[in-house]
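Take a look at this single chain in C-alpha cells; it is the form predicted alone.
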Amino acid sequence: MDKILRIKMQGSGDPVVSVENLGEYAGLGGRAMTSMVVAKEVPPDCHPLGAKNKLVIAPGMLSGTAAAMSGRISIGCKSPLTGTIKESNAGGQAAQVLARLGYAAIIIEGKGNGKDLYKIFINKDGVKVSVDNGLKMLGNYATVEKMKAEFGEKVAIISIGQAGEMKLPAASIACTDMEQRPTRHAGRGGVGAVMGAKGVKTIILDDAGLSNRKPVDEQKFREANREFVNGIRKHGVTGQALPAYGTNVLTNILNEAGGYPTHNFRTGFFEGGAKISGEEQARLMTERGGQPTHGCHRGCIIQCSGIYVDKNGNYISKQPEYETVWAHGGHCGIDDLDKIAVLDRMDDDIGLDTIDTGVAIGVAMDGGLLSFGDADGAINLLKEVEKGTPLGRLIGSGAEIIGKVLGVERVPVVKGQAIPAYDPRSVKGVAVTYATSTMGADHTAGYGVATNILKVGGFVDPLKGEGQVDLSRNLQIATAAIDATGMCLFIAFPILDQPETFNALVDIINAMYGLNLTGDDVAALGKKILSAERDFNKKAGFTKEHDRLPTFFKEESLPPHNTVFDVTDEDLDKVYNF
C-alpha cells in the first residue's frame, strides 16, 4: 500500500482523479490514517455534507496479507451525526481487496451536483469514474447485484443505500461479504450521508490477476501469524463462546447482569431476552439449515457472523448481532428473532446503522408513535424511512432528532450519537467511554464490558465508579491502535489475557514492515490518534462540557441493582491525561 487515490468531484464538471504517493501518512492504515487526514485537511467548523468535508477509505496496515483477522476497513469524515470527527469501521472484503491494489486510502473530496450518481471501479489497471443514474434510489442489496452483473462474481463493493442518498444523518455505508452481500457496515456517525453528499453511490473493488501483500520477513511473519492464531483459538471468548454462539452469546449474559437496557433503558433485564438470546438463534439456525456461525471476511477464524433464515430455509440476512438484536429487540421490547432479522435485513438494504435506527424507533415508542414490542410497527417505520416520507426521513435521522420532534425526554445518546446495548449504570466502564469517546457514544471505542463483565483483562466492579476512569483510558489507547492494523477488534480479549498473544500481534507488525516496534510504541501510536481526534474536536467546539451523559443516567436508578451512574465531571475529565 504505497500510494493514495484522490477523487475531488465537481458539482457540474467532471469528476478528477490523481494518484500520490503517501508522503506524511506514510506508515499509516485504518483509523490512524483515517483520522489524520480528517485532522489535517478537513476544517473543523466546515458543514459535513458541504463540498470541504472529505470520505476517507483506508484498509489497515495489516489488510491485504495472510494475518488472520486482518479484514477491517475504516472510514472517516466529519460527522453528519455528531459534528465531531468520525471514524466507522466495517468487515467484509473490501480491505483486503483495497490493500492488495495498493492503496492505502481513497479520499473522496468536493460535492456532488445533486443530480448525477457516480460509480467508481477500481483495478489494477486504474480508476474510472461514471455517471450511472440507473443507481438511484436503489437500495443496498439491488446495487451490488446490477454491479456484480456488471464486474463480476468476484468483486468487492463498497455502496449507500437510499438513507444515504437523502444524506440521512443515519446512514451507513456497506461493504460486501464472502457471499457479495451489503451486509457488512460502517455504521456509526453518518458516514454513508457524506458518501451521498458527494454523489458517489458505489465503489467497486477487482484484484483479479493481483496476490497478498508480502512481508519483509516471511518466516518472522508466518511464526508470529501462528503464534496469533492460536492465542486467539485457545481463549474461552474467541475461542469458544463467539465462534459457537457469534455476538449474540452476550444477550443472556447482560441480561443475567442486570445491564440490557429494555423500553428505552427503563431497566436492565428484559423478559423475553431468553427468546432472542445467541443460544436460541444458533438452536434455531442449526435446525432451520442456515449457518449459526461464519466469517464476515476471508482470514477470519473467530466466525462471530452467521446466516439467518426462515422457516423455509431462506435467506433473510446476515445473523443479527448482538447491538442489532438488543436496538430493534430489547430495547423496543421485541422478542421475535424473525422479526429482529427482517429489520436488520432493512437496515442493510437501506443502509442504516442498527444501533441508532433501533434506539430512534424505542425512542419513538416512548413518545407514543407506536407501542412497545410493536414489531410489525416498526417494520413499517422502516419502510417509511425507504420510501422518503417525512416521518420516515426523521427516524432514519436517529434518537436525537426523533426524540426532540415527540418531546421525548429520555434520550439516550451522546455527542447526538445513540448508546448501545449496555446501561451505563450498571456497566460504568464501557459508560465512562459513551461519556468521553471523541465520537459520541460508542462501545467499540474502549469496551470496558470485557473487564466489567467478561472478566477479560482482570476485574473492574461494573457496579461501581471507582477504576473505571482508568480501565476506560486504557482501553480506548488499545483500541485506536487496533483500528489502525486492520484487526478485528475481538481479537483484544485474548491480547488482554494472553501476554504471548500481543506480542504475536506487535511481531506480525514487525516482520510485515521490517520495524522493531515494542508494546510501547503501540501504545504511543493510540495516544497519537486520539490526540488528533481530540484537537479536531476542540476546534470544532466541543468542550468537556460534552464529555457527559444524558441526566437522566445520573437520577434516575436503573432495576435490578437500583443503581445510578455515578462517576464524577471531574473524573471523566481525566481520561485524556496520557
Second form
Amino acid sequence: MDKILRIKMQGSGDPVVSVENLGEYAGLGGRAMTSMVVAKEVPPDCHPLGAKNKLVIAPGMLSGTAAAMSGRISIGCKSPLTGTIKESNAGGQAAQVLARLGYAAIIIEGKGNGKDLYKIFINKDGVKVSVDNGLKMLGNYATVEKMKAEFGEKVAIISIGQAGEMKLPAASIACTDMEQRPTRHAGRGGVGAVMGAKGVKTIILDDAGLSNRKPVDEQKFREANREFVNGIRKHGVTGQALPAYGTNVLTNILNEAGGYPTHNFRTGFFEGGAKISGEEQARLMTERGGQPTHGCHRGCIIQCSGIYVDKNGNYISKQPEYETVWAHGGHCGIDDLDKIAVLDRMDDDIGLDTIDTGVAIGVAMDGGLLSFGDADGAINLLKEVEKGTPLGRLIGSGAEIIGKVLGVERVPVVKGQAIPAYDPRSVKGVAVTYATSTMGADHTAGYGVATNILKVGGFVDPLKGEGQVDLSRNLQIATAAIDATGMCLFIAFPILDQPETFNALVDIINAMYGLNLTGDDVAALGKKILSAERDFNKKAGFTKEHDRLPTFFKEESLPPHNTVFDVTDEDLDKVYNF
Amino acid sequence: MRVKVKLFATLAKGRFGERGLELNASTTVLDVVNLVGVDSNDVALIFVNGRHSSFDYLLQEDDRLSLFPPIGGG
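The form predicted together with its partner chain, contrasted with the form predicted alone above:
Following is the full complex, with the preceding chain placed first.
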C-alpha cells in the first residue's frame, strides 16, 4: 500500500490516470486517509456534485493483511446529503483486494461529461478506464453480473445503481461480498451521488497473482493476531450473539428498553417487534435453509451477516441489518420480515442507503402519502425511485426533503441525515453523537448504545442526561481511530471490555508497520481525524447551532418512559473539548 | 403476585419466550433466574419494566422482567 491512484474525469477528453507516491499521506488508512485528503484537497465551499469535490476510496491500515476483521473500506467526499465532510464505510471484499493491489487510496477527481458512463479496471498490471454505456441505469445486481461475465468470478466490484447515476442524496456505493453479490454498502451521506457525478459506474478490482501484505515483524504480528482473535471469540457479543442472530438481535432489546423509534418516532415500543427480531430471523432462515451465520468478507471471524431466502429457499438478499429492519420495519409500522428483505434487496440494487430511504418512507407515511404499515406501498415507492420518476427522486433524496415536500413537521434528521434506530429521548448517549458528529446523525460515529443499553464499556443510564457528553466524546475519538485501521467496528465490543484485546490490536498495527504506538497514540489519531473533519465543516459554514437535534425531541416526551432529550446545548458544545 | 418473565436470544432456547409466573412476595430477580433454570452467569442484561435492573431487585406485582445474554450489534 505504497501508492495513490488518481483518476481525473474530464468534461471533454479521456480521463487522466496517474499513480503517485504517498507523500504526506504515508501511513494513513481508511477514514484517516479519506478525511485528510478531503480536508486538504477539497474546497469546503464547493458543490458536492461539482468538479472540485473528490471521491476518495481507501482501504484501512490493516486491510489486505492476515489480521482478522480488517476488511472495511472507507469512502469519503463532501456529502451531497449533509454538506459536511463524509466518511462512509463498508464491508465486502473491496478493501482487502484494493490493499493487496498496493493502493492506499483511489482519488477520483473532476466531473463526468454527463453522457458517458465509465468503468475502471485495476489489476497488478495497471489501470484501464473505459466507457461502457451499456451499463446505463442498471441496478447493482445487473451491473455486477455483467462485470462478472467480463472479468471473472474472483474480482471484487464497487458500483452504483440507478440512484447514484441520478445523483440522489441517499445514493450508496455497493461493494461485492464473498458470493460476489452487491450487498455491502457505503450507505450514508450520498457518496453514490458523487460517484455518479464523476461519471463512474463501477470499479473492478482484481488481485490475481498477488498475496497478503507482509508485516514488518511477522512473528509479532501472528502472535498479536492470535490474541486478538481469542479476545473476539471469548466476548459474549462477538463470540456468541452476533454470529447466532446478526445485528438484528438488537430489535428485542431496544424494544424492551423503550428505545425503539416507532411510527416515525412517536413511541419507543413497537408491538410487532418480536415478529421482525433477530431471533425470529435466525429461526426462519434455519427453517428455510438460508444462512443465519455468515461473514461479509474473508477474514471475518464474527460472522454477523447472513443470507436471507424466501419460503421456497430462493435468495432474496443478505440478511437485513438491524438498522434496515428498523427503518423499513418499526419506523414504518411494518412487521413482515419477508417484505423487509425485499425492500433491503431493492435498496441494494437501486443503490440506496437503507436508513435514509426507510426513514424517508416513514416520514412520507406521516405526511399522508401512504399509511403506516403499508409494506406494498413502500415497495412501490422504491419502484418509483428505480424508474426515476419525480416522486421516486424525492424519496431517494432522503427524509428532510420528502418531509418538506409533504409539509411534515416531525422530520428526524441532523444536518440532513436521518437519525437511525435508537430514539434520542431514551438512548441519550448516542443522541449526543447524532447531534455533534461531523457526519450528521450517525450511530456508528460514537455508539453510545453500547454503554447505555448493552452495558459494554461500563454503564451510563440511557434515560438521564448525566455522563452522555463524556461518553459520546470518548467513543467518537475511539471510533475515528478504529475507522482508520480498516477493522470492523464490532471489535469495539471486546476492546472496550478487555484491555488485552485492545493491546493486541495496537500490537498488530505496530508489528505491521514496525512502530511503537501506545494506546494514547491511537486516541491521538482519533482526535486528529475528528479535528480535521470539524475544521472542514466549519469552513463549509457549520456552526455549533448545527450540532442540535430537531426540537421535537426536547418538547415531546416518548412513551413508555415519557422522557425528553434534555442534554443542554451548552453541554453539547463541550463534546469537542479535547 | 403475578410477574411476566421474558427470555431472549440464547436464554430462550429450550425454555420459553414469555411466561406469566405466580410468585411469593419478596422474590428477587435472581430467584426467578434460578426458578426458570437459567445460569445467572449467562445473564448479562436485566430489565424490569424497560429499565435496567439487577439480580437483587425485589419484584413487584405486574412487573415485566426481561433477561438477555450479552448482545450487541449496530
